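A single chain comes next, written as structure tokens; it is the form predicted alone.
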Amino acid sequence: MDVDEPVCLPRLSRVAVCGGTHGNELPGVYLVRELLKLQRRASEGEEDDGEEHTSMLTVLSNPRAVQQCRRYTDTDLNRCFTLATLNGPTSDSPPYEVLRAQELNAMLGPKGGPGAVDLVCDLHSTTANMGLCFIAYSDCDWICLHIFKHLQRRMPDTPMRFIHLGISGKESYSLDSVGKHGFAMEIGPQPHGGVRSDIYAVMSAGVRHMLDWVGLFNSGAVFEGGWVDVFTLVKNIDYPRDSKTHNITAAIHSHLQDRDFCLLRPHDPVFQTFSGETLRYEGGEPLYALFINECSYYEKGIALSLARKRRLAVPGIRAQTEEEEQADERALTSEEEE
């Protein structure tokens, strides 16, 4: 990779900030409400200066679940954005979240189409001690990786990691996958159904710096390449369960609790059974533990996730000039005509 020559990418004309995809993750809900309030105030006193500005869409993703302060009403909205769900036929009485996913796809997409928004930032909070995380499907989306690097520079006191799901675009299932670029911004620890002021402040600062970066990128700034540590998800581990009742028989061991992103080595304690026995990690290689004891994952059968860590080279980037964008459009039109 030639890290000296910046990669030229299309400008980000439309950016979506979404919150409340899970209705009980309240920092994102209240931040979206605050952003909507600021947008209304700005529009009331706005004058057209003749310049092109980035359009920001601020979306409360799952208003029915937000109203009930529940993760979801019928089914997990953040698993409803597969192409099969978005484009498939609906039943006579489809789950509310399936209908809402199709509405959001019409608003922000269509997923995979040229009319989709340029960037989706979906706000989430977790009960696990995760700090601030970017969660993305691609480890070569230079836009998302550079935004992450920018936040690292601007928020040096905040623990920050980049999680790579390693799932293809066809299999991607979450709201952020609707945009041309997208990531979930996940912050914790934060109890569901409440708001911690420190978590809200970190989320607010992260969104502000993300939008600042978009403005710099669109204005023609050149961003130097560098390195990012990426955690690629390998597998999930369920709680030990009773073979007959399927009830869990152990909790996360106190040695592991709240130590998200620690390196879990073979024979390290993982669970403590309710009868007092220590159960140890039986994997063949050391892996990094994350989303440890996330309370929303009990229903999914996930006690923790394991990931590999590697250092990724990220090239420098800049936005295409208008002339370069027009040349790309002409080339695309020519290909379609042929």
Contents of the next structure:
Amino acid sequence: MDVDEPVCLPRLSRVAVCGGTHGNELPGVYLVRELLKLQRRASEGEEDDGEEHTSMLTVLSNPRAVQQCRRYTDTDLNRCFTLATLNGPTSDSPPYEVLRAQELNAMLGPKGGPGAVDLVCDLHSTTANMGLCFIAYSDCDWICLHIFKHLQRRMPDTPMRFIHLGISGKESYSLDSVGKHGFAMEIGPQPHGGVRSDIYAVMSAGVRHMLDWVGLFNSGAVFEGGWVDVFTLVKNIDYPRDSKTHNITAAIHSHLQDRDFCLLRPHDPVFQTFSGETLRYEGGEPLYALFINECSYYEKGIALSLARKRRLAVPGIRAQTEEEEQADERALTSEEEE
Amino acid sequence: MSEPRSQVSSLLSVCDSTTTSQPDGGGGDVKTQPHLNSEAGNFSTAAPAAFSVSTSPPSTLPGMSFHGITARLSEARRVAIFGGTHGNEMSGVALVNLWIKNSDDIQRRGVDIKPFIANPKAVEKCVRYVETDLNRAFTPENLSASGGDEFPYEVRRAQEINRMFGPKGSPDAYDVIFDLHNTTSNMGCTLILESSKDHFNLQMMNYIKKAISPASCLVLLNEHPLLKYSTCRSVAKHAVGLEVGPQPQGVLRSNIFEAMRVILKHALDFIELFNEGMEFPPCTVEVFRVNERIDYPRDANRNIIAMVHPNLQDCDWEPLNPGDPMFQTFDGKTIPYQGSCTVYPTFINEAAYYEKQQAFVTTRRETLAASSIRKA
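What about the form predicted in complex with the partner chain, after the form predicted alone?
Now the complete complex, all chains and molecules, led by this one.
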């Protein structure tokens, strides 16, 4: 990698900010509502100053679940964005969320197509003590990584981590995978169904700094390369369960509760059974624990997730100039003609 | 005045079976205090958002002394422990399921103790309720109504519970029902009392508070004529609510689970001692009496336009003075508390209460006197 030459990437002319993908994750719901209010006010008073603006779509992803203040009504919307679900035939009475996913794909996508929005930022909250996290499929999407670095610089008091899902783009299933670039912004700890002002403030600042970065990027700023610590998901651990009823028989151990991103070593306590016994980590490799006691993962069989951490080199980047974009288009057109 | 918050944390750490090490790198700037799931009181009144009633005089009047009188009360022979009255308040669900499977820890001489899942359908779906809040459903109208499937599930369930553990108000009703709840609010361990004249309950609560000291367990008294509501536990002669938090809905935290278990252990010990003839001398109990329900500021469409202010968030039981920050709008403006005197807020930011138009409830501190009691 030539550290002197920043990587040149297309400008981000369309950005989507989505909230309420899970209807009970309220900080995102309220933030989207406030952004919509601001946009309405801005468009009412807008004067055309001739500048090209990035267009921002603000989306309330799952209005029905929001109205009921539930994670989902029929099925988890944030698992409905696989290509198979988006493009596949729909059954006679498809779940609400499948239809909604297809609508969102039409609005923001189509996923994988040239018309998809440039960036999707999907807002989430978690009961786990995770601070602010970016969750992305790729560990080489320099746009997302640079936005993350920008937020780290601008919000030094907020604990921030970059989580890499480590699954291929083909298997991606979440809303943020619809855009050309995308990530989930996940903030905790926040009980579902409520909104804490401190969590809202962090989310609001995070989105604001992200949009600032997009503006800077689009105006041609060069962002220096650097390093980002990335947590790549390796596996999930379920609760111990009763073999007959499938009910959980232990809770996260008090030593581990709230210690997201601590290093879990072999024999460290993980669970405390209801009868007081300690269950310990049996794996051979020390791994970082996260999503510790996220409530909505009980039904998915996840008590906590485990990740490896590594330091990733991120190249410098800048936006393509108009000339470079046009040159690209000409090259593409002539390829097609051939 | 005492520091409820530090007492809360010390109770939760006392109840940990091992010492909890400090989080490394977790939380940081974002507050990570555990939040007590407040038992969502269902303040079923249609009264406007801020409704103030002048506090009635405490039940202990200066001229009235109980010192010479020992109240003779009947033994508490039949006791029930309800979990899952709200299906997503996990500590009670886990404890009751544990005790249904293995009742060793809840055996006491001379008492028949029944662990019971109050709302099994809600527990199965891990929701607060399926059609309507069970913990508001025990109204006289609901309990006396006849009919079948046209009633919401929880109303039919209330009638069933009333048949099994009541009838409410009759001599056949269970002696004591403990109703286990969690809250997203930072309430620590809170016992909920429905009558300032229930000396048996007052003595029990005094016993529990002393047993867990220096850890704290506060007492919330809801005797407000309009804000009181018809709870599941009100079917019994002595209704005891236990609210422990903070805990998100649908989540089970070890420390919260242990705190609830310890409180119940002492409660059952008290009953056993009482039934064996122990006399409990007169005592006083500090309570927080429900005063007023405060809703979120809302716009014309009833949407919330502000959140609990960061200065108030997690400060359950701490004094809120006139002029103190109360709410923060989404664009950062502070809305101050405009009451006329200092109050003690609780159930601050209980997630289940957004739909009940309640951001928090204010209370006033009071000292109740309980007469000496002994079994008849």
